[in-house]
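For reference, the chain that follows is the form predicted alone, supplied as structure tokens.
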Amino acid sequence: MTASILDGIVLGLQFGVLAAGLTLVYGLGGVLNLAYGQIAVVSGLVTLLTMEAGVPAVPAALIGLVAGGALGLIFDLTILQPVYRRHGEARVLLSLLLTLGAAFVIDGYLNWRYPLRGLNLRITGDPLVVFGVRMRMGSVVASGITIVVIGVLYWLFRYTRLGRAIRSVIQDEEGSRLVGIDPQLMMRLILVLSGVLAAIVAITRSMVAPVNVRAGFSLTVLGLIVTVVGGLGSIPGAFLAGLVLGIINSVASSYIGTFLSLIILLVAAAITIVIRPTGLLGVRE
């Protein structure tokens, strides 16, 4: 059980970073990107495609962010600025059919082009024991990356200038833009953001298991899910909710099977918005 629950906090480290991205841009911008998991894909598909021209791993994955922050802002100036024109349910209604068609081709182009290929970084070093459970150092890597993005995303929402101004314009866009805020702007940063925390979770799960080119839709619903099960807009919500159901799918996934994992966190789901509507950690409007 204790091997489990382990790695079930790996798993929800990055369950939560996947979902944080999700929802920073559906809280400042009303937008559910459904392209997410594939952005995650390409990021990791680039890291690979660089290493194997020679180029060493971290270079490579530094390389890999930028590709995702690229694929965000990519995003922002092309299919999403007929959304930004529309309004309340229009506007996230508008963001699905589109991102979802940007799914759909991203994900045929790679199934086509490197139909068998995917990320696998491999961390050489011995296990370290924990709690009396030998880690593969690859998790202990993967982890320790995802704590550190955490605390980077804890100071910049917190600390800055940056960060208040994002939280102002998800409080009050009108009241943002009177002082001087500039909505568009801060929607295109988060974007680039959420780009690049997508290419952390490829980069980091494929520490653990390797990231194949099919793997898009998954970590789309996976982070939805767990979006919703912690509040839509609510990071914290998303990094609590993350832990939650990254444990229950690990000791579901050990105990029952994998194939049954998806359903289970789906009834999590379910039971969550049926008990609480607004997710764990989420603000009634």
The other form holds:
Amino acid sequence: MTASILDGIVLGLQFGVLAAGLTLVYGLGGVLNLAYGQIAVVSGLVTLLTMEAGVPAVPAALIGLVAGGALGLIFDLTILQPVYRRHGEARVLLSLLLTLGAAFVIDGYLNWRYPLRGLNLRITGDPLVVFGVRMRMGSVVASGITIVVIGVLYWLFRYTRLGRAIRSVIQDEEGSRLVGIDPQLMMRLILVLSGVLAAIVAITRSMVAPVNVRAGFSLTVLGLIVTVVGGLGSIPGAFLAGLVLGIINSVASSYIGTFLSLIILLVAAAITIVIRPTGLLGVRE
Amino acid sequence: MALLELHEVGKAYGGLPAVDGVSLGTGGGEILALVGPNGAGKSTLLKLVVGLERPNRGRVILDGHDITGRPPHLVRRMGVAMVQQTPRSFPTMTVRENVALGALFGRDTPPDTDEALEIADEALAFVGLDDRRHDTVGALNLHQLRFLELARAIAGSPRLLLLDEVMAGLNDAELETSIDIVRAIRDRHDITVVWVEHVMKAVMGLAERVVVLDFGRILAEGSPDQVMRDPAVVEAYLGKEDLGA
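Can you swap the form predicted alone for the form predicted together with the partner chain?
What follows is the whole complex; the chain from before opens it.
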């Protein structure tokens, strides 16, 4: 049991980072990015190809992060431009359609050009004993990186000038414009950040299990489930829901079976939404 | 001398003119009130100045620069602050953090965070909210929220302050304090104030010049006493608006 819970926490932290990238973009600009998982997969693939070109793993992973951020920027500059001209529900719907289209295009291309390729950053080393449980080195390193990322995000949003600007846009866009903040610029920066977070998820995930080119949609769906449970637009909600669902997923997998874990996650999400329609930490608009 | 000049500014929504060719100028620390019945185009006019709405015609000139249709954050950094009727404060931040945002982002040359917090404390002391600075915004009442927004506006050291019905819904005592604070802001910082108001008691007590709008056009202009005796103004108001409201 302790082992499953610990595994669940490791997974949950990654769920949280995955969902944070989605929820930030939604909270800031009312845009749901259904190509989010594909951004993660492309970043993983870039890391893989860079390593195959002879670059060591750490710089290759950094190049993967740059690729994720660049993809986010490209989305902002291209297919999201018509989305920004709409408001409210029309904006959400158009963003769903256009990013879903982009997701299919990326998915199709990857499956054709790089079939069955996957990033696998296996980390060798003796297992580490944590709370009496033997953990694989890969899990330990992945969790370490994820915790650092969460810490950096917290610092960024809590204490920096940029973080204050982003929070104010999420809370009241018109108010932020009157204070002198440019919401368009913040949206661009957040899409870059979101791409980097997707890349971090792909890279840390691949330390535990291979992330192949077909993983895009399941990553997006996982991210969406966590985001909805946590409350759309809430970053603390994303991390809380990530932990809860990570533990549920891990415990269910080891006691019932992996084949049912996605269904169990969906049931858990459905129950949360019935009890709290705004999600765990969501605020009704 | 004119800090703000409007030249034949117009804005229509679906063919219906909200602002229909307004020209006026102000500056030099004047307190100018914009009054008129509901739907006269007063609030729209302010939005056209700060860039929340883009005019269909005409030009907005600030200190000699054409700022027509410029986005709000750039207009803000050129020294134009606006406080709206609905408070637009940020609920998860403290009062002090809210005001510090005005200093951090509203100025042409931004201060660092510590300086911004000092500026915020000063502005909060000025509006009499310094004892509430560590509270969250949710703990404030409407009257205090408006003062918070005034503090946030002056933290960005504006040259021009636009106020949109910031005295609506206040009781008599609160009204008196608000009038004193707006006058103090002007006196201390030499800020020109353009101010949309329904509360006639406040207009008579504070405005130096009054512009009356009706159907998006200027109906009358002059000192408060002069304007209120104008037959056209009386007619526009009768039956539509309670002068003593």
